[in-house]
Amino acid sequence: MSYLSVEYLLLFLAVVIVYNFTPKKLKPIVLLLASYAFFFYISGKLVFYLLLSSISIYGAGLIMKKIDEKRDKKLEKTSKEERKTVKEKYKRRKKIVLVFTILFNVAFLFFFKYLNFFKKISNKIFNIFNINHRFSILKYAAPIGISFYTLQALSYVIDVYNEKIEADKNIFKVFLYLSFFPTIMEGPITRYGQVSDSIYNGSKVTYHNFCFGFQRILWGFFKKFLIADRLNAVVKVIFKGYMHMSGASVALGAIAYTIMLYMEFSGTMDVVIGSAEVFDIKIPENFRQPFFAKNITDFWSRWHISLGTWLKDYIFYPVSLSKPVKKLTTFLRKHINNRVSSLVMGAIALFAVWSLNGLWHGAGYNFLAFGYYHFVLILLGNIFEPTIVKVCEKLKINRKSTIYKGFQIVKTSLLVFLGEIFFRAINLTTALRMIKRIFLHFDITSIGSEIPNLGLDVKDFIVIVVALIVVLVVSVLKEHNKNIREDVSKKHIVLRWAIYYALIFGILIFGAYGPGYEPVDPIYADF
């Protein structure tokens, strides 16, 4: 079941009604029961693994909290000379708990998502060396959203270990944090410190929150039904029959897929954040106008923000500050210079980040290639940035000018479009063939004859273009810090509801559903 479905909307409204007529103290329990019922509905008995993950982080948090309390009592009676030894002793105990909990949770993720992938790699190696043994490839279903809730679980225990948050004694609060039904399938990947204050408050559903929440939900439906589901037809035709199309049409398919992915995923985030807002629960934004990014680093600070910040905080910084990397960078600083030292440190940490980023999205060579593609682009950007600055100064190019910024946005978007081929293609070989076709068989004149065979008629393309213009206008206003929702809420009630009804009827009348259309599957739910 997709968040962008009438089925979800009806179930959500049922939860809202029950929640609103429940006493304040029991409202969080209603959300918890609804969350586990929702997860059971989409994953069945696999809810057991979510339960195990929740128990593990709750227990680990309390154990580390007790270790901290014992340490603090011990330090009160310890001399200054021995304090460091005592701290290290108790830190080692906490680290044992942390490592065990991380391994416990990652083991489930590895089993469900990566075991078969590494079995296939091993079988290929065995074949190369004529080893008779072969691992059997098993077929089993993974809990939906396991990659999302596992990262949330890890962030909780790591933050408790680092004393950024205090382990919560309320088991229901921790369970709700990990299972909250609007975020369980596709994120955002929240931190406990971000949502702990609002997720268990049991706030009443107010008229303001209800209206604002449904504004956001309707906006997500608009992106999904008017744009994503229509582009799905184009994407399927091109990615399936790319060998019989010109490179220009393949490039069009890459652009169409990237836009479709953004509309589906950001639309889902609109529904998720809007759903939480109805309950007065603040969920962090996961997108910030990514197609206004001026380079790949900037793009990933705007796209799937919660994953990017998770990897930065829990992978990039720990790797860059690890002892081996510190020793290497110190050596390079002494024998070469600070810039090389900094670049090498960043490169090592970035390599770890993008290896995991690629694998997080899927167990396949194409996903690894997707990660390494962005790793190379970011690394090259870091290396050549000083050179670009000097060239612009010599040529007297104003890097703050609208023309230069526009050039950067177009360049970044083209690189993103190309990279998404790795993401969508069924395997790495197909992705490379498609990219080869773009560069070696690019014929812009052939698009006119191929467009009629892409599964959409003129009316569909008109709806897509008009809807994209609406989204673009909204994005431009948001990029200039215009709070559109607040502005709309301040309008006269007649005008305000005219806008709401225009959005509702626009979805009902121009939405892509019924015969001839195939809805986009919830893409990120597979992760």
Given for the second form:
Amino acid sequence: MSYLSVEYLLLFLAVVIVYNFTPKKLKPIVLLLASYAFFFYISGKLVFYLLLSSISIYGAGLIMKKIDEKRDKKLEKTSKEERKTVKEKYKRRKKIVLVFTILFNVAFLFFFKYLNFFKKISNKIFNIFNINHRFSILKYAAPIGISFYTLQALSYVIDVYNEKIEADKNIFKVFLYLSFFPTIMEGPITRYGQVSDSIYNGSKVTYHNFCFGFQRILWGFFKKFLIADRLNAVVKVIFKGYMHMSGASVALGAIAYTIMLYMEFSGTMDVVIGSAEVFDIKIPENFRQPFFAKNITDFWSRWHISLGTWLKDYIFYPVSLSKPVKKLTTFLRKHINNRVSSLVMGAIALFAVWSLNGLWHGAGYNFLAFGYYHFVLILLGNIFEPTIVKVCEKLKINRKSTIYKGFQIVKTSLLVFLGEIFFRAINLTTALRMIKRIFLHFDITSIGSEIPNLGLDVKDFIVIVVALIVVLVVSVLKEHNKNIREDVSKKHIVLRWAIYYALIFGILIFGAYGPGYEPVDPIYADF
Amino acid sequence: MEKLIEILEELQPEVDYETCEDLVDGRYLDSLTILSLISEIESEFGVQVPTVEIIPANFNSAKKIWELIERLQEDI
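Form predicted alone done, so how does the form predicted in complex with its partner chain look?
All chains and molecules follow, beginning with the one already shown.
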């Protein structure tokens, strides 16, 4: 089931009604029961694994809390000289609990998502070395959202270990944090410290929150039904028949896919954040106008933000500040210079981040290639940044000018479009063939004859263009820190409702459903 | 504090470190610059910056970074 569906909307409304008529104290329990019912509805018996993850982090949190309390008692009676030894002793104990819990949770993720991939690699290696053994590849369904809730589970135990948050004694609160139905399938990957209080607050559904939440949900539906579902046809045709098309059309396919992915995923996030808003729960944003990014690093701080910050906090910094990396960089700092040392430190950590980012999206060479593509671009950006600054100074190019910024935005977008081919292509070979086609057979003149065969008529193209202009205008306003929703809510009631009706009827009249259209599947729910 | 500002200016010259209070939230310092800053701080002030301290609140202004350094020095 997709969040961007009438089915979800009906289920959501049912929960809102029950929630609204429940006493304040029991409201969070309603959300918890609804979340487990929702998960059971989409994943069946696999709800068991979600339960296991929740129990493991809840228990581990409490054990670590106990160890901290014991340590603090011991420290009260310890002299200043011995404090460090005592602290380290208890830290070691906590570390055992942490490592065990991480392994326990990662094991499920590995089993469901990566085991078959590594079996296939092993079988290939056996084949090369003529070893007469093959792992059997078994097909089984994974709990939906396992990649999202596992990262949340890990962040909880790591934050408790680091004493960033206190382990919660309230089992229902921890369980709800991991299973909250609007975020369970596609994120954002939230942190306990960020959302736990509002998630368990049991706030009333106010008229204001209801309206604001539904505005946001409608906006998500607008993006999906008017744009993403229409572009799906184009994407399917081009990614299937690219061999018989010009490079220009393949490039068009890459652009169409990237826009579709953005509209589908950010539209889903609108529904997720809007749903939570109805319950007065504040879920952090997962997108911040990514197509205004000036370089790839900037792009990833605007696209799927919660995954980026997770990897930054739990992989990038810990790897770059780990003992072996620090030893190496101290050596480099002494013998070469600080810049090289920082670059190497960053490169090692970025390599780990992008390997995991690629694998997180899927077990396949194309996803690894997707990760390494961005790794190389970011690394090159860092290496050549000082040279670019110098060249610009010499050529008297103002790096703050609108033209230069525009150039950076276009350059970044083109690189992103190219990278998304790895993401969408059925395998790495296909992705490379498509990229080759763009560069070697870019025949712009044949695009005119190919467009009519892309599965959309003139009306569809007009709807896409108009809807994209609407999204663009909203994005520009947001980029300039304009709070559009607040502004709309302050308008005269007639104008305000005219906007809402325009949105509702826009979706109803121009939405791409019915014969001839195939809706996009929830792309990120598969990760 | 002066030494810290010197380091910051070397890493990212386009900021007024006396007044800026959103170095991380305002995206003046990206994660790689923060890494360089940490290695400079560690070698200059003889402290170890644990990963758990790398949060925007500790790096949003020169004053906050200085407070972090002082706190870490006390912990030694």
